[in-house]
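As a starting point, one isolated chain is supplied in C-alpha cells, in the form predicted on its own.
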Amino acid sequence: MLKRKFGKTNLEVTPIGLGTWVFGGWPWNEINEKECEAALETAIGAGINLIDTAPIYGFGRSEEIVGRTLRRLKVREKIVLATKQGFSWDDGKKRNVRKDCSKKAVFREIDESLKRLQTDWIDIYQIHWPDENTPIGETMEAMLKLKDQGKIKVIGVCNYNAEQMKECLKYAPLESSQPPYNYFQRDIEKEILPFCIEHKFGTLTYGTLCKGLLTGKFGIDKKPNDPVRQQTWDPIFETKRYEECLAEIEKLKKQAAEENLTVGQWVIRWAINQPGVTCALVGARNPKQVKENTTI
C-alpha cells in the first residue's frame, strides 16, 4: 500500500488506516478481544501503518489491545500511532464522563496513554473535541511542551472547526486534523478541508462507513440496535433520514458492482482520493473486516 507524506511532518502514512473505537466495547454491542487483536495483525499483514485509537473507547480497554498486540507483534517502530486527549471519567458503574483539556489533565492523560499502549511516544496526539471551559491557549502550550519532551511527535486535534484551528495555531505548531467524514456527511469540505488545504495539515477522517451504515449489510427491516446507531447519538439514523440512506446505497450497490467492488470498498475508495483527505480511518472489530476494507 502506497504511502503518503502526512501534511509537513516527516510521517509517511497509508491512505486507509484502523480506527479502533470499536475495540473499546462500549457504547457499542460487546467484542472479542482475540478477535480485535487478530483485526490489528490483520491490518498490518495488509500494509497498513496508522492505527488510530483513544483512551474514552471503552475507558482504557481499546489502547490497552492496541498496545499489547503491537508489543506482541513487535512492530512498534513500523507503525504511526494515535491517540487522543481530553476525556475524563470516574471508576464504577456511573462513569461521569466530561471533557477535560485542561494543562493538568494533559498532563496525566499522556503518561497514562503510553502506559496502556506499552511505547515511550505518541506519534499524533490529538485533542478528542474542544472543550469549551479550558482556553484553547492553556490546552496548545502544554501539547507543545510534550512535544518538547519528546513524548509526541505531532499536535493534532479532532473535531475542531476552522476558527478553533485558526486559534490554536496562536499557541503551537498545530500539523493534523481530524474531522468525521464519508459520502453522506461531508459538512467539512465547506471550511475545514480547505482549511487543512491551505495550512498543509495531515488529515486522518474519521467515520469513513458511516458506523457500518456504508457496507450496505442494514435496510429497512434490520436496523443496528446498539447506542450508538441510534438517532439520539447520531441523526442519520432516524427513520426518514435512514431510510433515504438505504436508497442511495441501492444505487451505490451498481455503481460499485460496475468496478466489482462492494458498497463498502467503493466508499472507502471514494474517500482516500478526496481532495485534503491525507489518510481515511475505517473500523473493524475481525479479520473479515480488514479484508473486504483493504481490498479495494
Ligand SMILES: NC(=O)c1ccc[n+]([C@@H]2O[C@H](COP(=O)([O-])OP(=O)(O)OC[C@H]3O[C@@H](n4cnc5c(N)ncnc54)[C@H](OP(=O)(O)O)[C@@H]3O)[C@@H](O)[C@H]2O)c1
Given for the second form:
Amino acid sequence: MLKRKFGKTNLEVTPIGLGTWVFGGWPWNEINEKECEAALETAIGAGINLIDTAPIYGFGRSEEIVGRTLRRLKVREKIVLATKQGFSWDDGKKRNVRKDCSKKAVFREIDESLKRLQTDWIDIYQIHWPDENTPIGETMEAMLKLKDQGKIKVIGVCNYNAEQMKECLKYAPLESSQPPYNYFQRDIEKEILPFCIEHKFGTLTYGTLCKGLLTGKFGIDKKPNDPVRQQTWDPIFETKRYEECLAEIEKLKKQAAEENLTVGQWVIRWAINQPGVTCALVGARNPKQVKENTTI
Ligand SMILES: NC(=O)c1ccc[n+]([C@@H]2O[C@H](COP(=O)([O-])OP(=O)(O)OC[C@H]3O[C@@H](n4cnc5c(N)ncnc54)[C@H](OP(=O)(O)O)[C@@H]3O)[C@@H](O)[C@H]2O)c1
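Give me the form predicted in complex with the ligand now, not the form predicted on its own.
What follows is the whole complex; the chain from before opens it.
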C-alpha cells in the first residue's frame, strides 16, 4: 500500500488506518480478543501501518490488545501508533466517565498508555474531545512538554472545530486532526477539512463505514442491536433517517458492483480520495473484515 506524507510531519502513513474502538467491546457487541489480535495482524500483513486506539476503548482493553500484538509481532518501529487523552473513569462497576484534559490528567494518562501499549513513545497523541472545563492552553502546554520529553512525536486533536484548532496553535505545534467523515456524514467539508488543508495538518478521518452501516449488511428488519448503533448514540440510526440511508446504499451497491467492489470497499475508496483526507480509519473486529476493507 503506497504511503502518504502525514501533513508537515516526518511520518508516512497508509491511506487506510485500522481503527480499534471495537477491540474494547462495549458499546459494540462483545468481541473475541484472539480475533481482534488476528485482525491487527492481518491489517499489518496487508501493509497497513497506522493503528488508532484510545484508553477509553474498553477502559484500557483496546490499548492492551494492540500493545501485546505489536510486541508479539515485533513490529513497533514500523507502525505509526495513534492514541488519545481526555477521558477519566473510576474502577468498579459504576465508571463515572468524565472529560479531563487538565495538565495533571495529560501527564498521568500518557504513562498509563505507554504501559498498556508496551512502548516508549506514541507517534500521534490526540486530545479525544474538547473539555469545556480546561483552558485549551493548559492542555496544549502539557502536550508540548510530552513532545519535548520524546514521549510523543506529533500533537493531535479529535473532534475539535476550526476555531478550537486555531486556539491550540497559539500554544503548541498542532499537526494532526481526527474528525468524523464518511459518505453519509460530511459536515467537516465546510470548515474543518479546509482548515486542515490550509494548515497542512495530517488528518485521520473516522467512522469511514458509518459504524458498519455502509457495508450494506443491515436492513429494515436487520437493525443492529448494540448500544453504539442506536439513535441515542448516533442520530443516523433514527428510523426514518436509517431507512433513507438503506435506500441510498441499494443504489451505491449497484455502482460498486460495476467496479467489482462491495459497497464497503467503494466507500473506503471514496473516503481516501477526498481532498484533505490523509488516512481514513476503518474499524474491524476480525481478519475477514480487514481483508475485505483492504482489498480495494
Ligand atoms: N476520535 C473519536 O472520537 C473517534 C470516534 C469514533 C471512532 N474513532 C476511530 O475511528 C475508527 C473507525 O471508526 P468506527 O470503528 O467507529 O467505525 P467504522 O470504521 O465506520 O465501522 C467499523 C465497524 O463496522 C463493522 N465492519 C467493518 N468492516 C466490515 C466488513 N468488511 N463487513 C461487515 N462489517 C464490517 C465492524 O463492526 P461489527 O462487526 O460490530 O458490525 C466494525 O467495528 C475507530 O475504531 C476509532 O479508532 C474515533
